[in-house]
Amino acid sequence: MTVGVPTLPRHRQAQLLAAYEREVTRRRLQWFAVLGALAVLIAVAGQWGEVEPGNLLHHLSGLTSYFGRIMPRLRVAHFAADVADWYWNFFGWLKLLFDTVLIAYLATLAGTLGAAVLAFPAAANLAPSLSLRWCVKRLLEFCRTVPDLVFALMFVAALGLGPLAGVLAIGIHSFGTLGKLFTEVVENIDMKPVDGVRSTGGRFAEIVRYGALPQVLPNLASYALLRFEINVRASAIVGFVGAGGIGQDLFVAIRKFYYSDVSAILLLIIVTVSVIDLLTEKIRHRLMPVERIR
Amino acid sequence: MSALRELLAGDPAVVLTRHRSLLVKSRQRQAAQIGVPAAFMCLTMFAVWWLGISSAQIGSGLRELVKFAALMLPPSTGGHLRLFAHAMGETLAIAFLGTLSAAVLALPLGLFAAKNTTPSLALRFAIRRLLDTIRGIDTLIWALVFVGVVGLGPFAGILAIAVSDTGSFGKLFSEAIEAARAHERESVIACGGTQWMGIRFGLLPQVLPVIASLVLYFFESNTRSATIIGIVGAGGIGLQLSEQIRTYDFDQVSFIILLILAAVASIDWASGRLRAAMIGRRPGTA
């Protein structure tokens, strides 16, 4: 059995091919334009950013040898002694890590409480007054956009070195981000319970407490836990500017080229962060069974 | 029906007996309602005690902060406008070049970390752990490391963002690649194309819009990161900011913060427009 493949008449085929060619050429030109613009931007940014590929090549061996040098010397023959030597300050670092986690905890708690209070007046469906809503939204925006390290620098100048500056800095940044997320959660609630409470004469506080809060609580808790994970990472960093936690020791170790200390502290941070990630993920799944996540 | 409703509304005892489970909390719920806040309170008090945070420190610190806030107004350039503008340009250059190089580095890594393009389990596993490790280390730590390797300046910042975002991009790209439909690639191969052609003509057109949108999104967030890596000496506005804070020139601090807010807002706006244009130009891929 033979199957005939229908062929187009010559002139029609030529027409279609020409159209195809035109389309391909157009897209190629578009691509060239994009690539050209990118090249110009790269050249300008490279000039501005003082990019010296020669410098990188010159230091490339330094980079690879850096990672070679921070690796600990572990030999099979006296493994335990080598590990003990590597983690010579294990309990000191453990205490600092504990500090770090507590800083993250306090900051998350403060940020969550603040955001949970202000999310209701900032939500479009519940806001008692438009001007209040506008003010709250701008405040949240400000707290979100200024990086937490900038807050930390300022608080260290005002409050002195120590964990309080870190707590406040991370707390304020969390307040900004959580406030935005919480507001979006509140804006997506089912309005029937809210209308029910309002129809019986409830005031704003009662509407929030009995109409809105029960609906959003699991969501808020889940976001707060997610934020806690992020804050543990952040609080490991704020020590760079003297705001408490393990960052201070890491900063000193990197700056003063205590090579094996760098890898020891980094490994501790990575392990702590992954353990906390696993734990909070478990709790979040219990809070929000998978089928309830929309 | 209406008689029943009247009866229910009139007699609280009837309402209570009919809906006991709704109106009376179970013992477990009651315990949880007291226990959970109490646990949080205890943990908070312990944390405050452990970290040595005193109310005196908070009080004097707040007074100090109010003083700072008063010093911040009005914002002033302090005659360093050119310097600040140059530093801000440096920050944008760091964010741009860092994000772009990260994307270029991460594309092959993403292909090697995706299940449908890399059948070898060992290779995939190795690449994924590599990406995890890179991602586990914060941008600021990378910046410190690169300051040690290539010296102070924006180049260290570019490298820091390039490396740390390679980790995030590699993971996200591989997820985008795994989510792509297999039909296009299979048909390219069925027509006699090589594996490489299958990826180039069957896979990349699907994932490129996703990747472009991710890159833009990261460019936005890196503009923020690039403002702080200067604090450890890796170039950009952060260096000026930390210097002005250390010398208590708070009117210039507030000017720099306003400059950062304006730059971040305009980058957000521009990349939002660009993303909308890209997604709009390729219907069906959004």
Second form
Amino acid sequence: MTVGVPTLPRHRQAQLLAAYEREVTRRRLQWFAVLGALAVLIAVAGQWGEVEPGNLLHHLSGLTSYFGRIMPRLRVAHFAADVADWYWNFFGWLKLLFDTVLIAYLATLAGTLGAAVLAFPAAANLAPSLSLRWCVKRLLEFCRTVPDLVFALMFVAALGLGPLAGVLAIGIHSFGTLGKLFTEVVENIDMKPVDGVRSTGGRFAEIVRYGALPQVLPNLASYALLRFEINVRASAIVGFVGAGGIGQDLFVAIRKFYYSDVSAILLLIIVTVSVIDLLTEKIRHRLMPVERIR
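Follow the form predicted in complex with the partner chain with the form predicted on its own, if you could.
Partners and other molecules omitted; one chain follows.
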């Protein structure tokens, strides 16, 4: 018994190939149109925003020369002495760097706890009332819209210089950002456990505790760790306005043109952030169910 493979008539094959070519051409034209529109929008935005690429190219040599000035002079014959001279204030900077990490930790902890509490009444599928949900969402929008640097300036003016201003500024901004992320996680949960707790007469707190929280806890922890990485960098920036941490010394070094100090502090910050990124990445992968399955 022979089995034949059915084939289309030649004219039908030609029609299908022609239709395929027309579709490919149409999609290519769409992509070109989108790219052209983006190019026009970029040009218009640059014109209205007074962005001049020529100015960047004209001063590019100054940027590269600045990086050359902040690099220390390390000689092979006197390598140890040159490194010791480069990091003359190593232990002082290390203490300030530890303060920076503590600022990020406390701010992340405060923002995470606040966001975890308010994410459930802000979620559309769990909110006990529409008015409460509206108020909570507007509060979260305000906290994440105002930059943490602006919050830091406000708290430094109100409370004075020091780490407290940095903790409050980064904590409030983290609260707003994490609240948005946590709310979206809660809105995507499986509602069957929630309906089960609700059918037994459970109150809102019990619905959250037994129906929703077990489903979202790994995601909340993962987002909190990711935010901690971001806050370590942010805590170094808010130090520029006197909110504590190593950012204050970095700002002084930049303003007073202590070039070698700038590179030494920047390298410490980069190494610290890289180590924290690696550690939190491993923890996040262990927390996420999808990662464990893979």
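Since the model is a prediction, treat every value here as computed from it, not as a measurement. Residue numbers count along the first chain shown, from 1. The term rigid core refers to the most C-alpha atoms you can superpose between the two forms while keeping them within 1.5 Å.
S.K.: Once every C-alpha goes to the better-fitting superposition between the two forms, are Ile42 and Asp82 in the same rigid part?
M.R.: No - Ile42 and Asp82 lie in two rigid parts, which move independently between the two forms.
S.K.: Quick check on the domain motion between the two forms: what's the rotation angle of the smaller rigid part, to the nearest degree?
M.R.: Expressed in whole degrees, the smaller part rotates by 18 degrees between the two forms.
S.K.: How much does the C-alpha of Val51 move between the two forms, in Å, when the core is lined up?
M.R.: That residue's C-alpha is offset by 6.6 Å.
S.K.: Keeping the rigid core superposed, can you check how far the CA atom of Phe32 moves between the two forms, in angstrom?
M.R.: The alpha-carbon displacement, core-superposed, is 12.0 Å.
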